[in-house]
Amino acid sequence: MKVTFYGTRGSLATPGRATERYGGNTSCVLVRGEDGSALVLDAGTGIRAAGADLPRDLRRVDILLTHLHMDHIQGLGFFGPLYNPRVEVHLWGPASATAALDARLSRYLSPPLFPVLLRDLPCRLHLHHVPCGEIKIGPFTIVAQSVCHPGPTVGYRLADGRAVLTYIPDHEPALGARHFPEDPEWTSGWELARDADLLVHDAQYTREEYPSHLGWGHSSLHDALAFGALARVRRLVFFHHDPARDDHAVSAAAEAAVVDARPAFSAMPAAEGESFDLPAGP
């Protein structure tokens, strides 16, 4: 499979600020298979690139979101194979408690906040709730499971046979912990993170920014190191970047915080536009 990234930041990053290497989009992550599938994992304001990049004979892309929080949808609604009747779009993500995937996403798609409404997009679109068991897309099968994020939230692991990505953008593990959990079966993603290929996780915080924001769903550079270990991965991209960080200051607290923590596999800030093969590498 082939992974690249589209957007990487927590939010849109702060204007004026260097961010050629990490840029200034919001989660998008795609991912390529073999056989030409294609799969979105979320919609945040990568996605109109990551869209324009897509064969024009595609006619099938998957849209796999975490949560429907503004940074992981406010791209969706620009995302050019809606707007191709020869497309068949399938969107997955979670309900609530009180409302399904179409009513929570057409808040969105839907005036005042955007003039076409979600049922309106001419190409054919299908929704789908998360977690449903393992989900089979062409050479992929990908599993959904909730993890610890204010709001209905689901990170995802996809294999082909060959690789395993894991995606848990917006995390938390250590919520409530004194110190990082050592038992792996009530840590909150470990069963979609284990011995993964690639691990892409939350690392919007450093060490010493996380206590003043315990709660808020998201994890330290440190704590995504200690969640990579207990997992056992073989490579871990940071991701979620602060958006008031430009890229030496993304740059170095990652460098610091691997220093610090001497993981056993390797560890580096998604960047945007880069990509890797899976199992090859970078």
The other form holds:
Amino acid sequence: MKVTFYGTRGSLATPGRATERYGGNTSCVLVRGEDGSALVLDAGTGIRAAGADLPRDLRRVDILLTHLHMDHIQGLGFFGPLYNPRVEVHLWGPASATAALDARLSRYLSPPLFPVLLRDLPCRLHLHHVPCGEIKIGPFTIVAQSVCHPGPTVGYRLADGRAVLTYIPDHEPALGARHFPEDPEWTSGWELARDADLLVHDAQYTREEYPSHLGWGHSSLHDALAFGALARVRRLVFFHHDPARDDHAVSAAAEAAVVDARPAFSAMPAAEGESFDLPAGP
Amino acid sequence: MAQHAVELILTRQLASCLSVPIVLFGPTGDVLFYNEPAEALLGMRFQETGPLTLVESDRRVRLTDERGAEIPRAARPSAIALGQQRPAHSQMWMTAADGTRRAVEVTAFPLLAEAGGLLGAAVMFWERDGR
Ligand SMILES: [Zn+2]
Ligand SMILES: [Zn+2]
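Can you give me the structure for the form predicted together with the partner chain, which would complement the form predicted on its own we have just seen?
Starting with the chain above, the whole complex follows.
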């Protein structure tokens, strides 16, 4: 599979020259299978460009939403395939205890916030609730599981028989833990990330910033590294960069955390426009 | 080894931060966790026992009425929370694993996931005044 980052920023889009290396668009990752299947992880502002890069003759695309915070759905209405009647779009995301996915999404995709209603989109739209057991799409077997973040939120594990990608962009597994990480059995997201070839994980804060943001639903770079080590991943990509951090600060924070934690795997910040081929070549 | 649902993980984390004695049950009645304040009343330590099956926990801790008669499983708050998926409260006597007998008050509530599935139950208990 090929994994490409179209949006790596957390919370708020942060365009400008100071963020051009790691990117200013909010969460969106495109995953292409060997058979051409297209999966889009989250619909942050990065999804507009992801849609524009898809081949015109594509007949099906699946959008996997982790949750419905604004930075993960803001780009949805600007995803080109939604306006193509020949495309089947499958939208996967969590319901809440009292509202279905379409009702929850319609709060944003309706006037006055957005001019087009979900039901008026020209594509053939199918909505699915997650978590729902194993999902099969092309060569992919996908598992969604609830993770620790305010409101209904899932992470995804995508396996194509050759490699595993785990995507948990908004995640605070250290919340309430006395010594993080402890037992894998009692660690949010562990099963999703276990032995992954590539883990894309929340790393919004530095270790110094985290205590004043406890319970906000995000991780420090150090906790992301500790979580990756517990799950024995092969590679970790720091994701959901804080909007207050420019390129220089993103590099510096990542470098400092890696020097300090010395992980047994490689770890680097996600950069918009960068791709990973999985499994990694020799 | 499988990972527990995030709702159970969060309940355990909450229990670990509170001074209220709390026991966390899985959907079939096994004890998944109890916190430090509960250890004091149950007369055993989680670090030593780990999770307990239904049978094992019954063997260690006895729940009786004031005359010493065993409280049937179906009448216990934990079983009501799990079986009928509603909160339950009652008073009883508890003989801890170390043999200490105490009058306790027990409140249980079911842990139901967003989609409605039963994940377990949280049980809090207190030693009653005027013992
Ligand atoms: Zn976010
Ligand atoms: Zn979020």
